[in-house]
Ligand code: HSE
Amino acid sequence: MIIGLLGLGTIGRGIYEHLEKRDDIRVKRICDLLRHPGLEHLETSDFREVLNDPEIDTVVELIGGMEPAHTFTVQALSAGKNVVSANKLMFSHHMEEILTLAREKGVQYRYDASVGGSIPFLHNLMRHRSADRLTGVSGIVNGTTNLILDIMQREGRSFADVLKEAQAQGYAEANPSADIDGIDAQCKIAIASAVAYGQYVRPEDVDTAGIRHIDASDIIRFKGMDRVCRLIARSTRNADGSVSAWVEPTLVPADSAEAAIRLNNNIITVEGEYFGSQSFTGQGAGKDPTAFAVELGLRDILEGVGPRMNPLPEGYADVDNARAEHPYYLRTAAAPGVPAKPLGDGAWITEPMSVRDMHALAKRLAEQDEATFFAGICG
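In the form predicted on its own, what does the structure of this chain look like on its own?
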């Protein structure tokens, strides 16, 4: 296998180092805007040198973001090259186009690394779906937010302080919006839901809230409730065939599996009619864990593990978040306007209400109080 590697950032450097130890996969070209000492003989800033090289049969896309990742992926597949990627943002928004094109061209698009990092989750999700009717997917799928929440609650530190430290240590980006506002988790649950239920799920249909406005007063109340806050992504397949899918801070029991997930680790649970519930835990991000997942995708191509294990979804799911409901913790300086038990100092516990209605309510309340924060209460 001859590789064209797009992007030599943290993950790109990891996969290059991994592949240097193999004799069945060779990196022939590295396409990156920056120059890296010692690799000049492999480097180019012109993607056409990768695209037009007949020896390169597989492209590893690790530049991230929407563009030019989308354009390069489409061009590579159209040219008959396999593509392996960890890009959940681009893929979640162009899943149908990319998978359909790969199938038409007789090549593979492997995206196992896009959800769960080193956790062999999507691969096993595909296997589970082949033998059971899957009914739910949920878990902690963003390591940055889990790191922040875990440290805040165990050490009593402020959101701003922990975020700053996470940025300094490389766990959070300079612009952390994708993580702390839940966008990364939104893309991941859209991808996982499509695999689980065999229907595409648009990311924009996933009601999403992040952790940006959590504060010390919230943490104190959570401890009094014997609860731990985690950012949970969840989807369920309803009896009528519709799907409910959302991302939100969630108060889980202090003795739950999710509460035990520390620092930047992940836990993802899949539910099925036959096997019940199974959880996968491990490192969900980082240089070596993600490079490991990319390498597994390359191995799958070498071993011919492809369309049989990854059937194309059919059509788009009817996403109905009015079907999922539970109580919520709500803190706001505005009047809630829904049945709720007051906790004092602007905090409330609502009666059970739908995910759709709570997210809509929170947006209205944020117009009056930008610091409004809410969290689902589950388990």
Contents of the next structure:
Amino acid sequence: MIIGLLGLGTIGRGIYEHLEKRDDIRVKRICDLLRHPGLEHLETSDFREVLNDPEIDTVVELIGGMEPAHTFTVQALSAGKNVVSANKLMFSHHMEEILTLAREKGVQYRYDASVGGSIPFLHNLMRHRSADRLTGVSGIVNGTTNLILDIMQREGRSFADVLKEAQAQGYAEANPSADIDGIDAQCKIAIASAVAYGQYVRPEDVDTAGIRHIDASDIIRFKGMDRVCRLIARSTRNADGSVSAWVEPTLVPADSAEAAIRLNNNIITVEGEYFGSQSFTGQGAGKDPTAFAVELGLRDILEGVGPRMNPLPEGYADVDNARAEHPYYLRTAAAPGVPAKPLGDGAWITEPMSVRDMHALAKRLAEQDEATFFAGICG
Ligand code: HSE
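Could I see the form predicted together with ligand HSE next, after the form predicted on its own?
Following is the full complex, with the preceding chain placed first.
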């Protein structure tokens, strides 16, 4: 297997270092805008040198973001090259186009690394789907926000202080909003849901809220409730075939599996009618765990593991978040305007209400109080 590696950032460097120790996969070209001492003989800033090289059969796209990752991916697949990627943002928004093109061209687009980092979760989701009707996928899929919430919970430090530490550890996205506003998790649950249910889910249909406005006073209240805050992405397949899908800070019981997830780790629980419920945990972000997942994709291609990871979902799911209901913790300087029990100092516990209504309410309240924060209460 001869590789063209696009992007030599943290993950790109990780996969290059792994592959250097092997002799069955060779990196022939590295395409990056920067130059790296010692790698000049491989480097180019012109993607056409990868695209037009007939010896390169597989492109590893680790540029991230929407463009030029999308254009390069489409061009590589069109040229009959396999593509292996960790790019959840681009893939979640172009899933149908990319999987259809890969199928037409008889090549593979492998995205094992896009959700859950080192956890071989998507692969198992595909296998489970072949023998069961999957009904739910949920969990902690963003390592950066889990690190922040875990440290805030255990050390009582402020959000801003811990965010700086998370960024320094190399887990965060280039744009911190992607992590802390839940966008990264939104893309991941859209991908996982499409794999689980066989219907594409548009990321913009996933009601999404992040942890930007959580503060130390919230954490103290959660401790009094014997709960821990985690950023949970969840989707369920409803009896009528519609899908509910959302990302929101969630107060889980202090003795739950999610509360026990430390630092940048992830946990993803899959539910099926036949096998029940199973959880996968492990490192979901960072250089080596993500590079490991990229290498799994490469090895599957090399060893002829079939296109299980190239399913073609059929059509788009009808996403209906009016069907999912639970109570919420809400802190706002504005009047909530829904039935709720006061906790004092602008904090409330609402009556059970739908995910759709709560996310719409929070947007209205944020116009009056930008620091409005809410969290679902589940489990
Ligand atoms: N920023 C992401 C995270 C990287 O923290 O989970 C892995 O997708």
